[in-house]
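A lone chain, given as structure tokens: the form predicted alone.
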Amino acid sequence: MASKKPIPLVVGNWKMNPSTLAEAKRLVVQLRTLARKFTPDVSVVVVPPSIYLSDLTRLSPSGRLQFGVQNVWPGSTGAQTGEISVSMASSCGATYVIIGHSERRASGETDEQIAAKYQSVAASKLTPILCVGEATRDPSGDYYAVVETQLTRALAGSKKAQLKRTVIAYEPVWAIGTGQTSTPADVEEMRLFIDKCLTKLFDRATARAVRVLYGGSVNQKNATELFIHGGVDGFLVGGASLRSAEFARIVASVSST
């Protein structure tokens, strides 16, 4: 029997935006209004700066908009100035956690640190969004080895049940904030490669249960084609998620109705 296709997921990563809580509230209210038109076959997650989280989650009591955080520290408490733990994120209304975003990797976050964060989130009730992706595309295809290494190191020692709750976000670094985007064929090829890697690490049924997103200059113009022909289960959206109407159209692009 063929496995059921996962419910599409669209995640808006606000990064260090907007500049005030008032602006963040206005954006969530706009999205909340637009969310009334979202069909139930799509999950929508907003990931604001964590300092805004408690205030924003109260603006969506229905849960139609879910919320996440952009990073966590793997420990529960301790002398880690400026960090937040999994339990802190959960207590403020987060249900998703982005791990290993390319910007954090570029600032020095190692595979070992990412693995520790992944294990901490996977052991909780929160859903990890594990980011992987190459910095450049070389003619010899070495970028596949980069992605496989990132997956293997982060997921080492994980249980099948944890992986099934995991979301993988493929974000080629060269396509983030540059206006360049992978072609649907490129995205589909990498999606199949990720499935192959997960099957090798676990098994085919477990791999097929994992949602794989694409992130990298996704916008209302390219979302439909990337979703239909790229074989992904949704998107990790950056800049376009700060424009409520455009983000809503991206959400609509992954709806089956």
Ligand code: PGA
Contents of the next structure:
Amino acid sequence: MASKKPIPLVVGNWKMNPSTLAEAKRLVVQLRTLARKFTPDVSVVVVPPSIYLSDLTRLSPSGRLQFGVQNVWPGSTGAQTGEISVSMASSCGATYVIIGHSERRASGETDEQIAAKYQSVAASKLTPILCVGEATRDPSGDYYAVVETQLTRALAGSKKAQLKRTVIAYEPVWAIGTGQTSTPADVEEMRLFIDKCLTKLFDRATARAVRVLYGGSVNQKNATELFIHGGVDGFLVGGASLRSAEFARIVASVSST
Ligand code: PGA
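Having seen the form predicted alone, the form predicted in complex with the named molecule:
Time for the whole complex; same chain goes first.
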């Protein structure tokens, strides 16, 4: 029997934006109105700077907009200046956690730290969004090995049930914030490759349950093509998620309505 296609997921990673809580609130109020049109056809997740989280979740009590955090530290409490834990994020209304974003990898986050973060989120009720992606595309296809290594190091040893709830975000680093995007054909090829890696690490049924997103300069112009021909379950959106009308158009592009 063919497995049911998961509900598409669009995640807005606000990174270190906007610059004030007042602006963040304005953006959520705009998105909340726009999201009414699309949910429950699409899951829409906003990932603001975590200092804004509690104020913003209060603005969307219906759960039409869900919220996430951009990073966590493994462990529940302790002497970790500047860090937040999974339970802290959860108690402030987060339901998703981005792990291993390339901007954090670039500032020194290691595969071991990413694996520990993945384990702590996967063991909680929050949904991990594990980011993978190559820095450059070489003609010999070495980028496949890069993605396989990132997946293997983060996920090896996880339980199948945890993996099934995991979201993988394929984000080629060269496409993030640059205006350059993967072609839909390249995205589809990578999606199939990720399925293959997960099947090797776990099994086919487990691999098929995992949602795979594409991220990297997704915008209102390229989203429909990338969704239809890229074979992904949605998007991780950076810059365009800060423009409510554009973000709503991206959400519309994965909606069946
Ligand atoms: P971008 O960022 O959409 O601005 O390229 C994507 C991301 O970093 O998640």
